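So this first bit is one chain, no partners, the form predicted on its own, shown in structure tokens.
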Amino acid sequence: MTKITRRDLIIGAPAVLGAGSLSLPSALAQESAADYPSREVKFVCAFPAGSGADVYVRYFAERMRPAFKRAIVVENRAGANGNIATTYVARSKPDGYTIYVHAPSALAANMHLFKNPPVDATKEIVIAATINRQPFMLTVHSSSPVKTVADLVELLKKMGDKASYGTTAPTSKVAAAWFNKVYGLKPVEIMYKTGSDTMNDMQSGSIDYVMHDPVHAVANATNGSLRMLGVTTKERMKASPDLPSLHELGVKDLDVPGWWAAMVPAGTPQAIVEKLNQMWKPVIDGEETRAFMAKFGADTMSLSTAEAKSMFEKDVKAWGDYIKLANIEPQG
């Protein structure tokens, strides 16, 4: 029988530990996926409470509770065109307990709207589940004499640089710049934090139009405050088939949809990412969510994690082209 000395044990220990550590990450991932979630989950919103984005995030915080079987807390981290929330999520622990309910299309836009974006979203953020595809809406106040896009173009041409318009997010910024470029318009851009912040200026006539997010646009069109003239997608949306696309109204090739997803920090175990995808899918595909999204002119969209990754990578490239076409100078 071979005698094992203390020296043999000391020398052999690193090799044994090294061999065991090779399978440790996958084992931990499997265990965490099996047990996940075992505590409170945080949903991060990039805009203030009461905004259109906040409406979405809180809707899903409520609808996802039965699937998570845990408390879900909404945390609003507004500012810097969404970069504050994006940076916060990217730097969070990659364990599946910090979930960013936001638009990957906005992240893609910020990759080009800023000279030095704080986050490389393609490397630091992972899409766990997709939620919807939605347009932004070209809107005027209901008290405006403008009834159609043609009316608006005529008014803005007469006003020249005395006209102004509002934007609230990257999608609205690019779509409005594209709209102005196509028609040779010179209105001054005014940026707002949320759609609600534009309403007094719209009513007073201080701004002539706004590219609004669909939650705010549809809600205020329904209550009689806004008039929607068209959508920023190339094709009409299934949820709002009577609302024309700006492409068909003359803004050729304008196709700037937004889309929403549940995202997590890069490094989150793939088993948890896939589990999140399966947890979200029944809620997204359910009739209740379809009806909820339809109220805001959006169509639900449920993709696999691989499909979502591919869509996001294409979106990042497309937004580079959009911003060049719109002649937008990156900030910072």
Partner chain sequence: MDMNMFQNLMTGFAAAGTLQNIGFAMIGCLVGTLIGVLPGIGPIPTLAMLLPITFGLDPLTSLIMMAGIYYGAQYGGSTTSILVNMPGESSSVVTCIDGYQMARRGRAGAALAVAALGSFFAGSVGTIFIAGFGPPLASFAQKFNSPDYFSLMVLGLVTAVILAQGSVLKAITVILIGLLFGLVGTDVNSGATRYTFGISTLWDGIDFLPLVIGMFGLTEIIRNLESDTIERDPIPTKMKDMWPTRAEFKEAIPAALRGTALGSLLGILPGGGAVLASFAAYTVEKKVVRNPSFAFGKGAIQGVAGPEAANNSAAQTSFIPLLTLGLPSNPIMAIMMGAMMIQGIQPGSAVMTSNPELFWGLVASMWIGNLMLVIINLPLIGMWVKLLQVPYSLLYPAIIMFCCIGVYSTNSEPSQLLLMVIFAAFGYILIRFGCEPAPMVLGFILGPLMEENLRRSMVLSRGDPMIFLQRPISATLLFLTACVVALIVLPSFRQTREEAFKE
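Can you return the structure of this protein in the form predicted in complex with the partner chain rather than the form predicted on its own?
Chain alone follows, minus partners and molecules.
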């Protein structure tokens, strides 16, 4: 840990540079910030090749290539709810050449979903650049008579514990539990692994609503099999301006977004972190990425490193309450 503090100090006070053998590693770090990136860069993806998340990571590997002017290799380290990839990145050399393209919201959730999280997310991982913000969507099947959230609440109240709802991920569980709690609804939760798995049971009317991830929801709303009723972010999304937020419909303060970022191990020189932030920003703010994200129901988001840090810390805290709300038992 001493090495890290030393580096941080030196970057704050460049005058000390070269003052003796002690500052040699920091001098190297300083030098590499100016030359960075001088060799191949690795993007780590926490999901298997070919998954939806992998498409994101590879999209950015392609789009960031001109900025890095170096080869970008995508490495898939799938498994254990992202913990394998997170641990791998946290233990990598903090030199800016290992970049974790993943959702800090998922890292925050894992801090509470596991009894002994292998990585203390906010202490061991630093966000270099934020990428996007995406909601989960409250959806019903298009053949359902339910047209609005008010219709759905009325139906679920009438059905009581005969009603069922589907969830596909921790965020989905939290948003649904919050929604049910506010209206005093008592549907039974049915758990699915993926959005696709829910479709047949939705069509037959076995489940009354599902809190879907935006990729699945937008795709299936476009082809006419799902009806989206609301988003789980507090404000409406720019990608879907006509879709009300559950907050404005009465689920007060409900704000459970997922968000993506490019992250590096703690201890990476701040100069490199800032440089990365500047390298990502034009790509994130560009029209091409906006259109790409909108297809998946997400808005692009470029924050400063300080804003990202505080958002990350807030999220870790919030998840502590979320898992209690959704009645999720932490696992070991």
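Computed from a predicted model, the values in this text were never measured in an experiment. We call the rigid core whatever largest set of C-alpha positions still superposes within 1.5 Å between the two forms. Residue numbers count along the first chain shown, from 1.
*Asks:* Superposing on the rigid core, does the Cα of residue 262 end up 2 Å or more away between the two forms?
*Replies:* It does not reach a 2 Å shift.
*Asks:* After fitting the rigid core, is the C-alpha of residue 223 off by 2 Å or more between the two forms?
*Replies:* Residue 223 C-alpha, core-superposed: shift of 2 Å or more.
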